[in-house]
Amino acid sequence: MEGAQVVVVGAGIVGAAVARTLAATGFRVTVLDRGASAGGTSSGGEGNLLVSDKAPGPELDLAVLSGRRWRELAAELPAELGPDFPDVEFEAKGGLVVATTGAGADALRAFAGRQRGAGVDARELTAAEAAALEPDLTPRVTAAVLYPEDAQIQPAVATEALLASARRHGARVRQGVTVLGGVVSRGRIVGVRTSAGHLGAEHVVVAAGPWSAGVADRFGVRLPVLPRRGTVLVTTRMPHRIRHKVYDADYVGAVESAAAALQTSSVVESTAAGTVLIGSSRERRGFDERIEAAVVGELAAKAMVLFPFLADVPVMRAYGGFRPYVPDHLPVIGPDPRLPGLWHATGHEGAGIGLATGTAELIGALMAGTEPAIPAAPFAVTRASLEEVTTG
């Protein structure tokens, strides 16, 4: 299988990670994107590399694997690309999850306990210990858990770094090329039709984030990926007063919810540039790009609950993005038996940046016919929890 021609559809962070992994192991890789690299979901997130928001199970296993690989890449990429390439701003800052109500405290402690049972470093803190870590944190803390494994990265730069590394291993990256469909012979993929002509390929990996369902449809398969809108606020620059990624305990519930209506919870962190990022919102409303005042207002109000000093800090801008939502809240990773040669690496919702490296490792192992580091079956497009929406 080594040396086979692979087309990766999507030049976001998942597609970039997949391209790098495959190219480094001997596959001939071409990345296609109808727009610019890192021009979609990867440029609209906060750069979260989290284990703190994931319950024990396959996604947590993938997050742990990805976290290890990101830490390795934080050293490998600068050495490989040289000092002139922009810093990916990897920061192992840790996450601090806090509750401000009695019910929230009970839920947070129970959740952290389950994670510790799965091997996650989740350290319960007293209110005084939390205040020592974050002096500007609200005094209304009823429970706090520190997650030292949480980290952050600059997602757009990280995407470009992975693509640059993939190129060094022989991959090609073509922007402004739309995939129109597959070329099929004897029941399997032998190429793709694009706006720039036909391209031969033995494998096609759909890594188009929230647009993956549309791409899959062009190959004649149904993929239950929907766009879920998120909005982030950015403050003006100031001296660093927030040392960790800090979020309220409601965030985990918002991540796991299947509701289409607007949900907001508070996620607050500083960046290397000196701004503060404030999230997060989730709602399903198609590809409606409007940023609404009501969403901005909710995000700001909840952030001030955690850090009251933010009331005096100007918001410089707001930006949004679409996350690839799957009904059972697990990404779709691996081959599609409905069309041999077609693969998926999508559906990570808001966790794609953090899960990109582990996703790439799974795709690389499966395509090479080797044993993956973690079981791949829970992410299969044929899993029982997706069967009705993929075949119905």
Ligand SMILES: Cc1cc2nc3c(=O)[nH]c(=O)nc-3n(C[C@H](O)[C@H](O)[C@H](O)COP(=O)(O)OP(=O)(O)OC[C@H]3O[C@@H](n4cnc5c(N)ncnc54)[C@H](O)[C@@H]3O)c2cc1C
Contents of the next structure:
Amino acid sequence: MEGAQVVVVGAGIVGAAVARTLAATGFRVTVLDRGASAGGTSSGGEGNLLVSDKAPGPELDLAVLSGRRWRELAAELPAELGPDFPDVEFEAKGGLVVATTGAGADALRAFAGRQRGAGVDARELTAAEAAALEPDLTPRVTAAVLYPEDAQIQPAVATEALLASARRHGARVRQGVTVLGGVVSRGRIVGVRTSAGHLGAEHVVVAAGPWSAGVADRFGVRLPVLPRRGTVLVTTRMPHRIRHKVYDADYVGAVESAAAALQTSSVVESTAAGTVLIGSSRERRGFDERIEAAVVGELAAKAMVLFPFLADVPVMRAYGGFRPYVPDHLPVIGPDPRLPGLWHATGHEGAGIGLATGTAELIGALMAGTEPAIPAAPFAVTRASLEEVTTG
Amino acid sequence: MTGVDVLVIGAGPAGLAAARAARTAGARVVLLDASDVLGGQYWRHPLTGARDADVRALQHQWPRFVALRAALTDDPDCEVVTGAQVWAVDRRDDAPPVVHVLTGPADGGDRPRRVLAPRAVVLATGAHERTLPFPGWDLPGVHTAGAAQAMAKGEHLAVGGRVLVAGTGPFLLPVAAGLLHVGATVVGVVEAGSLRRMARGWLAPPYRTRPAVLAAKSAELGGYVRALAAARVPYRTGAAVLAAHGDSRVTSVTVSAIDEDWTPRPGTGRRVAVDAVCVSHAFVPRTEIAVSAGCALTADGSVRVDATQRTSVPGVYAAGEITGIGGADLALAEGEVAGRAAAGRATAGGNVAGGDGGAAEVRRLRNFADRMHRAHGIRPGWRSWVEDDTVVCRCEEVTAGRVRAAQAATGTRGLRSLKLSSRAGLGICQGRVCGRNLEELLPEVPLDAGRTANRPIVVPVRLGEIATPLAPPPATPPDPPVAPSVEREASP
Ligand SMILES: Cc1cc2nc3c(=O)[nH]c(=O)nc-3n(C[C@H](O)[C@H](O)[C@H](O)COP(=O)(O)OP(=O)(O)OC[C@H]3O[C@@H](n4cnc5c(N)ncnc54)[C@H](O)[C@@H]3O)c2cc1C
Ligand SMILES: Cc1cc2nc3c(=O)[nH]c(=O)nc-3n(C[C@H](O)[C@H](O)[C@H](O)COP(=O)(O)OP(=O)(O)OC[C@H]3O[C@@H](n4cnc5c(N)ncnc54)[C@H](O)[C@@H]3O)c2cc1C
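Target state, the form predicted together with the named molecule; input state, the form predicted on its own:
Next comes the full complex, this chain leading.
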């Protein structure tokens, strides 16, 4: 199959990672995006590369694999792209999860214990140890767990770096080209129809983030990817006072929850530039781009619980995006047996930056017909938990 | 006061006229402005003790302002709130937006918070200045013309002793005249537009501008010209400041002849000794509130309105510079139309009389504004003024070279990606100053052009000021009769 023509739909972080891996494997890759590169969800969120928020299971396995690859890439990409390429700002700074209530403490300790069982480095700290790591942290800490494997990256620059590397391996990246549908012959894909004409392709990988359901629909298949709104606040620059990625323990609950109403939980971190990012809300409201004062107010309030000094810090911007989520909260990765030649690499919800590298590795192995590093079956579009939504 | 029919945001010429017209039509009005005094940019004046002589020299149509201010502040059914910063608005599907306000000095303690849910809103937030970058424009002593003007009008101070005024547009004249009045020596006014282009722009048909309007405008501009002539200030066209020089602050500038496209004519550069330069190239509508409210913009980034100043969002009207740069007279005329229309909607008819209510006046003045844009619009040749080491984003100190290198390295056609990879436009001004310049520096029009207009947090606010988990927005009363719709929230 090597040498075959592959079209990747979407120049976000997932499409970029997939394109790079496939191009490096020897496929002839074209990435198409209806907008600009890194212009979708991948520049509308944060760049946390986390294991701390993942319960044992396939997503944690993917996160661990991805984390390993990110660490390698953080060294390889700058070497490959040269000193003039903008910095991807990879920082293996570790995550600190803290609870501030009794119930929160119990839940956090139980969760960390299960993660340790699955091989995650999750170190329980005393309040004094937590305060030594983060001197400005609230004194109201009831439990704290340090996750040294958590890291951070600038997601838009990371996307561009992966695309640039893919180009060096021969991939083409075309911006401003919308994929309109497939060209199918004898029941399998032979090309795509686009706003810029037809393009031959043996494989098409849908990596269109929260818009993936719409793209899959153009190929005649149902794919249950839905948008889940998220908002992040950015403060003005200041001297670094927050050293790790610091979360309140509610974060864990929000990720796993399916509730539609507004949820916020704090994720507070400094960026290389000296701003502080405060995330993030989770709301199901379709592709509604409004950012409401109530959401901003709640994010601010929760961040101040973790770091009271933030009360006096100015916030200069609120931005956000739509996490691509699947009802069973696992990404869809692999071939779609309903239309030979069609592949999916999408539905990563609030973890697509972190999971992009492992996703690319799975797609690369499956397309090349080699054994992937972790089992791919849990991510298959044919999995039982999606049966109702993909066939209904 | 119980309910708000019409909320007017911004108390410059447009907002004042809108509030007055809405009151005349019988609506109850709240008029907000972030500044401590009413009047906006046009009637900027000190909080206390404006001297008559200064007013005569620096202000135009001052009696009109005094009358508007008196009518509104003396009126029990018009609540005027200065020092009121709108920091966010929540768009709603079926009603005008909910407006979130902080009141009091920005550097004070916890500012009281207020949330308003009016039946109609008039947006009159004005414009900010756009300055093109050139080598040395980030030196101390280089000011925007508007800042120099604000200092002259608001504090009666000059930005320097030997000042050059440069850029384009009729605005350069009052700035130079204002500097003279507060004691500066103006060494020259340098207008980038060529005489030919200016003549073509100002004199082109159709002649919808009434002779009376032209005469009034000319009288105002003529007054400035006389003041400049009396002080022997040289006025030069077809030229620009291409560099500012100095170590710790500006000591001289290079002025060069430029062609119709604003490309410098080689060999024409000449040094002029100064201790301050004021530059102004254009005004950009201040649209963040309008964008958050869901109002559609035109291709040039102003708020789109119809003949009654209605925006694309029901119940939201816009007037003044945010609908397109056109000067104070147009702002006043638009404000009047908008205020009447907003009152008509909010009070289901109210006392809105027949007739066109000033719409014809707005059309005539727009025609005048169009001429001004043809005569003075920014031309693409400015991009050749910018060297690789010229800072384009001052907040983050990003040079043009870094922006160009990031674009070349990533190949992106998106402004968002480019900003994140170069850090241009990510600082405290959030691209208000540099956004348009960045866009125009790119080799191709970005695929996401215009997205930078989206700034849900209108100005930086301290987390503690906005952090109280908010109660659900107050309900907008059903159409009249009225229920209370203003809520005061205790500060956190
Ligand atoms: C507020 C917020 C915070 C987040 N924080 C984190 C975090 O800390 N860590 C983390 O790992 N993840 C985080 N995420 C999630 C992460 O951003 C996403 O999972 C990830 O960006 C998805 O990448 P993608 O490439 O699948 O999609 P996208 O980046 O959205 O890319 C999809 C692309 O497809 C293009 N496209 C769509 N339709 C078509 C078509 N018909 N033809 C051609 N192109 C098309 C779009 O233009 C777009 O560019 C966060 C998300 C949000 C919203
Ligand atoms: C810096 C500057 C100087 C100028 N000087 C002159 C001059 O000398 N002579 C001349 O003929 N023309 C001048 N102009 C042009 C002239 O001022 C305008 O044509 C006229 O003022 C437009 O009126 P407006 O009501 O649309 O806006 P403005 O007069 O700009 O009024 C807008 C008002 O809205 C308020 N506002 C904005 N955002 C918010 C918010 N979020 N919350 C609360 N309030 C808000 C502002 O504080 C301001 O008072 C100047 C313009 C500028 C920008």
